[in-house]
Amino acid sequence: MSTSRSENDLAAIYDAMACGVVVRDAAGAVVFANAAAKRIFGRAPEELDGVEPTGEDRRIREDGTTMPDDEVPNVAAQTRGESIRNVMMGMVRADGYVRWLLVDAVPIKDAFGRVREVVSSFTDVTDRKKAEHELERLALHDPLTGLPNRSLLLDRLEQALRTARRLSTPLALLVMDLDRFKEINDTFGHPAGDLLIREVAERISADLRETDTVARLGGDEFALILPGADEGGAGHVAQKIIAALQRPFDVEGRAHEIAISIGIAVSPQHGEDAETLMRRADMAMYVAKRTPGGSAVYAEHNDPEGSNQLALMAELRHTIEADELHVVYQPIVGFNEGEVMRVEALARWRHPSRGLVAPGEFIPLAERSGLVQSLFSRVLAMTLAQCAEWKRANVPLQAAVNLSIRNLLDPDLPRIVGVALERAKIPPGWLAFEITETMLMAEPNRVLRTLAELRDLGVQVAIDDFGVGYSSLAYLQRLPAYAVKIDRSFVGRMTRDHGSSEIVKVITNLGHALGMKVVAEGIEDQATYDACAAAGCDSAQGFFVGRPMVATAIPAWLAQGHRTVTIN
């Protein structure tokens, strides 16, 4: 085969590639560009071959800042004489359009070790970046009003509290609830109710400062962060909002009045963390419903929680030590032939006088009282013991245990898990952990190290409540996770809300692009099950598939036609 023929063949191979390839000589001039590169850069061959780039495109980093010349991959590879890999680079056109490229640059050296050429390859990831940005926007904002949602509000509240502590200034949180909204919804239907919610949002948002944050928490509930405001300032804003909503609303051509109840909590006197402030503002709101004026400030004598908190903590400690906790299991079913290969382990506390205490109540209590490690260790041991029983009965079911943020940040977690697996004589593949998306960003580097250690043990990790957090795509790419679980708030609305349905599809495509399985949780009817299957989800979880059940009920449930698959 002749040299010219070989070069032609090589050029044809390069042109068949989906990624762009550009070769520059030691002076930086382009000596070769394949067809994909010319398509990516939008220049004709004669404008790209043999000349320096025109410089019309501004290069930016992933965070939007200008990328210096010495950071441009081909320049860095030429200067350092080493390969530069996986650099995200944006090319900004004069009209503001950004094309995002994932770039590798590899130097080719001569016999004396000098860089003779640099081969750069470009993958166009613009569509993927757009999907990420849209997902972040949808995950952090209420689709009806465009206001921040609960996740974004909590994030801003944490930031505002840190600033308030640093500057020794007050901060007020207002939680608001409409009093006669249900009547409008029941009488005129949800479309009229949606229009009313939008107008309420506009009236609440009017005349606020740039530093204030108003959010829709869901339904007819709103919240407002007022940095620098004390009780007097917060009360003044509350009265302005009440007055603004006293003007009648036009609903279906008729004037209707809507009342609002506003609860106020002020930091530092009512709490210095977001959870406490939210809870106490919420308590004040319910007091406001029972008192004239429409607003109320948190008062300790109205808080029934403080008096029995210590007693409840002591009872929880006794329950854990006496091995009186219960674990139930909810199946996670594949859409293909209804196969079952996982269950989620869920802790339950049946109090002798209170009845069933919700996990949302006793798990935060365990975290505040230092019992969270004992609680986790007990649930883990009970779950692995049950897996051992299923293993002996030839029922291969992987069990997923939920981790709290305190568990995840515990440096002893991998050792605790390793010891528990060895004690139960269970292969690591029978165990998985679920962590929420918001937990990932608490201390990202520390979380990554812990997850990597769990992966090295052979334990799998799934990201729960996906879509309501704010993790970046770059961070998710680095996570050793096998699955994402789409938050039930999107799944539950997808048959009646187009926006939620689109979010499920975006998350499914994103999860698959990251090499992860996608679980739809919160499925409660056939229509939602079918919609999730059509969206491409891999597995289903929810009351329609199977309710949480005691371990002894699992074999009977499987006998109804579901099956398990072998765990590797």
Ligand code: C2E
Given for the second form:
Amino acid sequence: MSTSRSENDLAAIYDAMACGVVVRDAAGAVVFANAAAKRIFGRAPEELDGVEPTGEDRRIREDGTTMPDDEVPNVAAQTRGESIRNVMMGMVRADGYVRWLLVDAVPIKDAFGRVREVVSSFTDVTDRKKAEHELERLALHDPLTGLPNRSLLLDRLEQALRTARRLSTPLALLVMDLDRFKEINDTFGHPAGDLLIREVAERISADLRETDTVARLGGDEFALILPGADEGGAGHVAQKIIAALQRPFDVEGRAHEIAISIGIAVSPQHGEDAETLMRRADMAMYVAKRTPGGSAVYAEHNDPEGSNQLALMAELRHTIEADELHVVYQPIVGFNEGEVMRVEALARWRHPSRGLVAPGEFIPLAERSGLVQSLFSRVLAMTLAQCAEWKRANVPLQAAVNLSIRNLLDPDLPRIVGVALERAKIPPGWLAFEITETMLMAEPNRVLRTLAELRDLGVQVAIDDFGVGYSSLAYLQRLPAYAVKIDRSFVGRMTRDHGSSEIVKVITNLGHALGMKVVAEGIEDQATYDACAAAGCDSAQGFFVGRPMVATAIPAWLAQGHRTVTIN
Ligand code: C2E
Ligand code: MG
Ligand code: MG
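Given the form predicted on its own, state the structure of the form predicted together with the named molecule.
Below is the entire complex, every chain and molecule, led by the chain shown above.
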């Protein structure tokens, strides 16, 4: 083989090569580039000669991090004086496009061992990278929805948990499952089911932050990671998702309703590793399932390993069905004469072995187990039957029944109430409802509509436990409610704590400004009673005025001089 080829011959050989070749001098200036190099860089040969061959802004490593200058192969070969082989280097263009090159850089030294030139050869592997990426995407994503699959979710969850631990921030995991999806799949076939799943995925994904991850776990199960969210934040997102799915779905031209059950687990309280958190969110989801279209936060007492809650739920169901629930009535009286006298109906469960179980314990149980609708119907029926008796005895008392969020969001509520009033032959003015301020926030618009329907029926609504939520003034102003009930935590501290007493005054003024009556609840002594009267409250409720009592005790209590007025 001849050792002395002409430069033209050499250039022709270089140009015949598939890989790019660029030769730089010791100063880094390009002294030669072959045809492939020019093609790869998309430049005219004369443009490439003598200039840096890259129009790219930034070089990156294979993992996406920036490649420092001294790590760029030709620079490294120059400074270290040794060959650099097989470096994967990405070149990021201003528009974000990344060109991937597999690069070798070899130094050529002079007689003194100094680097005279550096020869870089490289292949464009962008297409191969893309194919690899696509394979990875396929392995980690659900093909139907394009969402991350279970294994990518677990990966992201572990990563997010590490970050949360480092920053001491909370993290919430939601596990969701469609209710009765199987029926649609079975009735309309898989293509229709697939379309529905896709639409559900879109609705769940809408409105999320960039840092949140939605995944399809399989079938009709989804999961959502919310970095930074605590229980409250997660509950809020859950409500939004439930609301987003409430719009009917179009399945083969017909509107279908699909509900979703959501289980929530929050780190660090409920677990600090991905597996525990997943298991607990899943467990919470099964609790939520008992009330279709609901959400539940993981609670230890729901954990079948840790308690007898399931047994208690079964007993509660039996109690409600067997009509063994009781209702007691607590009077609410006006500070001024002429105020309507009311009673609040409070449910009681007399358990054969546990004794009296407080509503604070069994109402949440009923909510979690789907019993709260029948519980409400029972309490409503008993209360209205009692009103009928008082009416016959000429004792006009308005009775207020407490609503759970699930009752309030039941689209059937106004109808159920209408039917119950008719059946008991009680004018609507005898009945009122109490809803807590925190319930208003779950689904403000739907609540407004329901309250308007109740008002149209002639039934009044009061906002209970007022002052502990964060309702906006603009919203409160639109509420068709007749009264606010100041939370007893403020009232109870009034005489000891100046702040609480100020809060009572402010809430009273606010209530009046909104055109509502103001009830102070939890009045336990004369001093508090007087302070509430001085603050301008309209009505009083509390042990000092009267304890919750059985219905038959009410006439005797009234006989002590408490007066009632006519209800229209
Ligand atoms: P609530 O609606 O705020 O009812 C007032 C609660 O305060 C009652 O507790 C009552 O006994 C208590 N209370 C009244 N005066 C005083 C007082 O002077 N001092 C103190 N410390 N407490 C007083 P109860 O009966 O244990 O009910 C607790 C909660 O359970 C109720 O709070 C209500 O939200 C819920 N609840 C009760 N019955 C029902 C029901 O039938 N359905 C629903 N959904 N919730 C109910
Ligand atoms: Mg109440
Ligand atoms: Mg209350």
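Definition used throughout: the rigid core is the maximal C-alpha set that superposes within 1.5 Å between two forms. Only a predicted model underlies this, so the values are computations on that prediction, with no experimental measurement involved. Numbering follows the first chain given and starts at 1.
In the core-superposed comparison between the two forms, the C-alpha atom of P68 has shifted by at least 2 angstroms. Relative to the superposed core, G536 shifts its CA atom by less than 2 Å between the two forms. The rigid-core alignment places the CA of N394 less than 2 Å apart between the two forms. Fit the two forms on the rigid core and the C-alpha of L171 turns out 3.1 Å off between the two forms. The Cα position of G263 changes by 21.1 Å between the two forms once both are aligned on the rigid core.
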